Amino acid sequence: MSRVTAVELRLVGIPLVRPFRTSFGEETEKVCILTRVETVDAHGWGECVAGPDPGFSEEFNEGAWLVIRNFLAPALFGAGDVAVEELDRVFSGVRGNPMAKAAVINAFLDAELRARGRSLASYLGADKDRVACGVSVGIQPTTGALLEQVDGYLAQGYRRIKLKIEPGRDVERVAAVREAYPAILLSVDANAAYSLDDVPVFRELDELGLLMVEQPLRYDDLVNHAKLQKRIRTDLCLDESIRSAEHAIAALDLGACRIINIKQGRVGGLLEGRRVHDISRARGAPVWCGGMLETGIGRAVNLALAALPGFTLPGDTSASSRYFHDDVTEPHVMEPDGTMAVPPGPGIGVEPRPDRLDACTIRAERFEKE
């Protein structure tokens, strides 16, 4: 049990090593919320994983610090003694958000572990203190400079390769890699940019031995995913459609998917995430832990999260060097072998550095039980 005394928001701005693109468009520079709940005991960091505009998500940073400021953080400063298994009830009366509440809950979770003394992996049933690591790749330019791209990752140990695809860079790009590297874990992954009318795109992909296709189309769509799913060969992966463990079970049940990309910020947070792990391994779906370009703090409890024993197979939780030339957070390092530490200190394991975190503050704003 915890009382909370103080919430803080920070806006941050890092800019990335290199643009990022995908069908939705072209980042250049994480900008994000990051997350301080002050308790009795301790104090905790989470993030949000919603970005400056509504393309991925309805939801974006200014939104989701209105929701905080006027809605979630009240409603804490009411609760008083509560634990973490309670903010279900806490925030209900605020529907939706899983964004919002993800960087809450998580930053009040990582208090009341930090207090506590335990770590987050050991809080959530981690069975391995390593996760292997894969990598997401960007919509490039030319397909050489896909290649070059996919080239350096595997000289760096990544064990999987992601692709972004969208329609008119696809199947000509996805071959090319896949007769330069015949035999590593290949995956594509579409956000959302395509239709039914597509069949004939996928059956070509059937054909280049992909571990899954990721989202192919929209995110509110699980019947045409079913559709898809009983015409292709390759296993269909859900990301942007599954915002709930209630929708992990409706996706499995109706053969919308056979794999599950779990972001936990996503799905309003760590014990939402942990269900859906729950859920996925009861039905025999694999499960991996996606990416959002998140800072040393979202990567930490990535990598808590992806320790669990139904994350079978490497996510997107790639090393702060792939994004960052200086991240908040001390960096996550992958070692040559493919795979990154999983923190074990007390909490998410890691804190901010107090001169890069004021470095990178766009704005911050605090609140306290009065």
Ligand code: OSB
Second form
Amino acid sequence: MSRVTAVELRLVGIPLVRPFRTSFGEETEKVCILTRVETVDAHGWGECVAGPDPGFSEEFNEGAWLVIRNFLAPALFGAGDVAVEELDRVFSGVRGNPMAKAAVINAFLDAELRARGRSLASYLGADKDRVACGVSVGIQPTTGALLEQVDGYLAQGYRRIKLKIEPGRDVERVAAVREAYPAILLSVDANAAYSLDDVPVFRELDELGLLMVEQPLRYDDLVNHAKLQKRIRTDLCLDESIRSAEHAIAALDLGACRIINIKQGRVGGLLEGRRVHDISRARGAPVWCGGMLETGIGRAVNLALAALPGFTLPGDTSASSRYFHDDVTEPHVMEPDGTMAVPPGPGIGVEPRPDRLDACTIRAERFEKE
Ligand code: OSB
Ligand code: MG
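Having seen the form predicted alone, I'd like the form predicted in complex with the named molecule now, please.
Shown next: the complete complex, the earlier chain at its head.
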């Protein structure tokens, strides 16, 4: 329980170590909003997982900025003393916009936990202090370039390789990686680039012993995913289609997927992310922690969530070095055994380095309670 006195937004930009290409676009720089919430007791940090354009979901940076400035921050200021569990109600006047809400809810929760000296992982109910890491490999210009990258990541210790695919760059490339590494945990992510007409492609992928096929069909389509799942052996995993705990229930009950990629930012923050975990666990569906190329702030949040007991598959929580030469926080480092430490300190357990924060800030704005 605390009272919010100020909300600060920062648009930050950090170059990626290499371009990241998916079926919906290419990024060479990570550009996102960092949120800082001040309460009468402490301050906390959050990160919005929206990007510069509405290519992954309807949300994007400039829109999220306005939603926070015009609606979420005023709602917080108006709420007075609140507990994090009440924020769903405080924000009930804003439909959707889970990424903007997550950025504020997580920052508020961070402040609450810092004030209490309690770590996020322990608050959430984590049962481990290290998590297993996988890595998501962008679409490469050639099969040779893809094999080279996979090689490098496996040498570093990553425990699961996820290949981005799109029509025309799928079966052949995945088969080449499978041939080079017959025993690794291997999955693919289509980011909604296929339709039910592509069942033959998924039948061929069925022969490659994949851990899962992530989000093959439209971002908002549960029904056709259920139809596809009936026609192939490999487990489907949903990412874009799961934007709340209710979507998770619908997807699992419909048979639209057997595995869920939990991105807390995509579902409205840590508490909703934990709900998706609880629902999936009760239904016996494995979950894993997705990523949105987060900075060290969002990565700390993901590491804490990924330490919950239902996260039984390696996630996309890769080391800072996989994304950035110079993160905003101290880098998150992966050990050669392919695991990363969950920050043990109060709240999210990390703080942006002031010099780095200044260097990567594109724009900042501060709102105070009147
Ligand atoms: O679909 O999981 C995705 C990155 C940006 C947007 C969407 C996705 C991804 C990733 C990268 O796959 C995961 C990561 O390493 O953060
Ligand atoms: Mg995905």
